[in-house]
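This document opens with one chain alone, in structure tokens, the form predicted alone.
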Amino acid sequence: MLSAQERAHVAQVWDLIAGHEAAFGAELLLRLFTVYPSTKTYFKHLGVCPDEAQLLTHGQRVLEAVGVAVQHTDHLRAALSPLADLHAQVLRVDPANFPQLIQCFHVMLASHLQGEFTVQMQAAWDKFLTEVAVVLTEKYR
């Protein structure tokens, strides 16, 4: 899936955002709701204030799941299987939302990391997050 250099880029970016999962995750979700308002239907219980407790909690869970994926790039299917089951069978999230989330993720990373988020890092993260999305949507079939 990822070359050694791409894995290094993914890990390097993750090291920069680790420890800030709640704030970054909340921002990611707010960007998603703003740019793609239809996605808010899956999160009716969440507010739209960046410091709202439920939004921070869910944002943290989203980024913690990304952290699990970062730690298990060689075994994404096994690591993300419970999450894939949840999204496909329980929540029934439209798989078309994952590419939208990926776009918002890139914007969030670029806005915070700015010059540190190189083109090579963005390409590696795009490849990585696309593979995560593929794994999450495999349970739909």
The other form holds:
Amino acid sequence: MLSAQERAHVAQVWDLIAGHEAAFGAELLLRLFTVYPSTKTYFKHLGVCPDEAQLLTHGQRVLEAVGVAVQHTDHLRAALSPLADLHAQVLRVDPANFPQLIQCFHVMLASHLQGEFTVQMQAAWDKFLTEVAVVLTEKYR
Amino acid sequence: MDAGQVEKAQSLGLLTGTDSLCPAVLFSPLRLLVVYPWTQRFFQSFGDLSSADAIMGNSKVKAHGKKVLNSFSDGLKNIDDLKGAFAKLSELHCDKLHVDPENFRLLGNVLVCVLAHHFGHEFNPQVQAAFQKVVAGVANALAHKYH
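Switch from the form predicted alone to the form predicted in complex with its partner chain and print that structure.
Now the full complex is given, and it begins with the chain already shown.
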């Protein structure tokens, strides 16, 4: 449950990303695969060394979904229900991987935005993404 | 860690003594308490932790943070034997301080974020990977003597 202040911080973070979903998404995936190579097991279709075009395409998809979540922080379950179904029935990404993705997100934002990505924004963004991860994995059983 | 990764870690100036510790790094423990507020449980006697601003300005936390990071960088001088380097500290954290090792992983992650803040675009995926390995190694070493 995000407070009003936290929702404001989440919106602030999203404003800094919006319009660049493909680029940020691609970098997010590249960091994830480089830092946590076991996560590549969920992306066999991208091959052993995904090329830039593949990262941009898939990265955009991931970040657009985050954008949907940002617009619906009040009712994440409803907004992300189809994605939750997909993760439960098809993708079945082990829940332990989501904190790794979230860490890469923070590092990416910190390296791009530096001082603009304040500690309050990081705290709110972490809480928000953790909630998204819970919603995406709660239909698993 | 392989030689290339150690080089990358060293080149970013983290593996140095107190005076040359990148000042930005000193903010990591403060940020830990803001981003993961349950970690404040170890610092009840440290004064005002009621808001992000209070935490970031808290001199007791900052001083303790400096102590923690000095131990971190001292231990890293023995990067080939982290378990040996952190053995005593591991016993202390288990037997006296009763700190869940998950906290070491959280601090490591926050430290990596602070480095990313500081170094910006230079902190590319490969550099992040090297540092995540280093902080994971330290976290494991600190957890090693738990029983």
